[in-house]
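The chain that follows stands alone, in the form predicted alone, written as structure tokens.
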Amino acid sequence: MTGSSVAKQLVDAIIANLPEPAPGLRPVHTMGVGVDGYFMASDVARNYCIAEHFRGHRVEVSVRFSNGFGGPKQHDGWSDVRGMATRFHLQGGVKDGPATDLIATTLGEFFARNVEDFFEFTKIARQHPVQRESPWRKILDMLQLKEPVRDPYPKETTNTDAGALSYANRYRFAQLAVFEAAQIGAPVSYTRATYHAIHTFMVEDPHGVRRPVRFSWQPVAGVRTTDPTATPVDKYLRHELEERLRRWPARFMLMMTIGEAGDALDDPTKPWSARRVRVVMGTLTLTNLAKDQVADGERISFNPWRLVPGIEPSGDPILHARRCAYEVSREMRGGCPFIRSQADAK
């Protein structure tokens, strides 16, 4: 099968498991908000990577924050993986010009090592009806050292929790991501969460040295989550972000973790040691919600393969699959075209 046919099957598998159809919208991370800002590289960033946005000048950015759930309904107060997709507008900040993307989520690891794993996950972790577990059942679960089934949120009739747990029980490599997702909670703000670009990339320094790295965004204001079972609110994240940015900008630090011998370079399910060297590559400053939420929030199409000289993809099979899968999704909803480099724009 060709890459495009596999990508179409991947997207179709995701769509088939949505709680309800969302035609013309992203199949996952459907509900989001576009934000404007700028990025300034640190003084040391250029010593580690020759990419244009690490040279020290101001780079305009477009950011889309999102909830992980697919479908047209917005459930900000539900425990969910959140997304932060960032586009760095290069060479003068023209929005339809050369750019590079960094796509991250609040999940530190992925639940599948390759495309085959992902297909199996979509078969097992399907939507199933949910109901409140009795107090006696919860006590029995705890006596058996099992995590009690969470109570459904208001208006929640189906979810994938049981299937995802079954998948994790079957495959050890998926356990960290599945269990982390189950406990992730809801942020008080999109700007009060840490976002991880889970894949490994290869960066090149001015001397031609190539290093394996992983990127993450760390909020300057710190991480803070709510208890979704105590305050299940459908919509608050966009309003909170708008009010926050009216008072002052929000900032993130871009952290780059450098891999060492023995680290998994092509497996996004495996975390790296916390002892690895981390470099502050720069500061992202968010200033305001994008004025055109259609162009800069919904039509904008990110792709982890939109890269520039100095940063290359690793051999991660999931990273390779995402290139075409994102394109299939873009074409289905009429998003902006994928331009990887200045040469592609000509």
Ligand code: HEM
Given for the second form:
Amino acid sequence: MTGSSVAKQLVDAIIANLPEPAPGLRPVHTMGVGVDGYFMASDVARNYCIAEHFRGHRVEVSVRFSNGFGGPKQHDGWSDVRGMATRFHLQGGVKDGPATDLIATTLGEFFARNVEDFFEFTKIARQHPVQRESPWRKILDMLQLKEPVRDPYPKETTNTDAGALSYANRYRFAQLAVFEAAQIGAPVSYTRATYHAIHTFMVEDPHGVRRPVRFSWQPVAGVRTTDPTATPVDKYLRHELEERLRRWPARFMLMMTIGEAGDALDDPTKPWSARRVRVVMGTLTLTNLAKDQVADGERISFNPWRLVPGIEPSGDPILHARRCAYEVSREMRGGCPFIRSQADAK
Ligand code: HEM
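Same protein, different condition: the form predicted alone was shown, now please give the form predicted in complex with protoporphyrin IX containing FE (HEM).
Okay, now the whole complex, with that chain kicking things off.
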């Protein structure tokens, strides 16, 4: 099978499992909002990585925050993974010019090691009708030390929770991500969550030394989720962000964790020790919602392979599969084409 046929199958498998079709939109992370801002590298960043956005000058960015949910309905208050895709506009900040992307979610790890695992997951974690458990059933679950099933949200008729849990019970490598996702909750604001780029990348320093690293965004305002017992509100994240940025910019720190001997470099299901060295690579300042939400929210298409000299992909099979899968998806929804690097853009 060629890379592009696997990619098409990956996207088709996602689409086949949507609660309702979303033609012309992303099949996952469907509902989102585009934001403008800028990134300033820290003083030490250039000592670790020669990439252009770590040299220290102001770099304009476009960010798209999103709910992980696939489908055209807004479910801001539902417990769900959230996305933060960032484009660093290089060489003067022209929006259609050379750029590099960093795509991250609120999950620290992934639930699949490779495409085979991913296909298996999409088979097992299908949409199932949700049922409200009786109070007696919940008590019985607790007595048997089983986690009681949460009540369905208003208007929630199907979900993939039961399938995902049975996948995690079958495959140990998936447990961290699936159990983390099951209790992730909803952020009070897109700017009050930590986002992880999950995969390992190789960065090169000015002396040619290459290091394995993982990136994450840490909110300066701290992490805060909504009350899990409150009835979820369907729409608030965009309005909250607009109001917040009208008053004051929001900031994130870009953290880079450096891997050590024995750390998993090609397996996104495996965490690294919390004792690893972390370097603050810079600060992202978000200033306003993008004026053109079609160009900077809907049509913009991110790709984890939009990289620049100084940052290379690891051998992670999921990272490799994403390259063409995102391209197939953006073609299907009519998004902007993928330009791989500065060299390709010339
Ligand atoms: C084999 C594994 C994966 C597949 C098949 C997959 C597939 C997709 C597809 C098809 C899209 C829509 C792309 C578009 O139309 O522009 C998407 C978006 C997204 N994915 Fe993945 N994905 C995978 C793994 C991951 C991982 C590991 C992460 C975590 C970093 C992630 C985070 C995101 C985010 C944040 C978006 C929304 C980006 C945006 O706002 O445009 N995905 N994914």
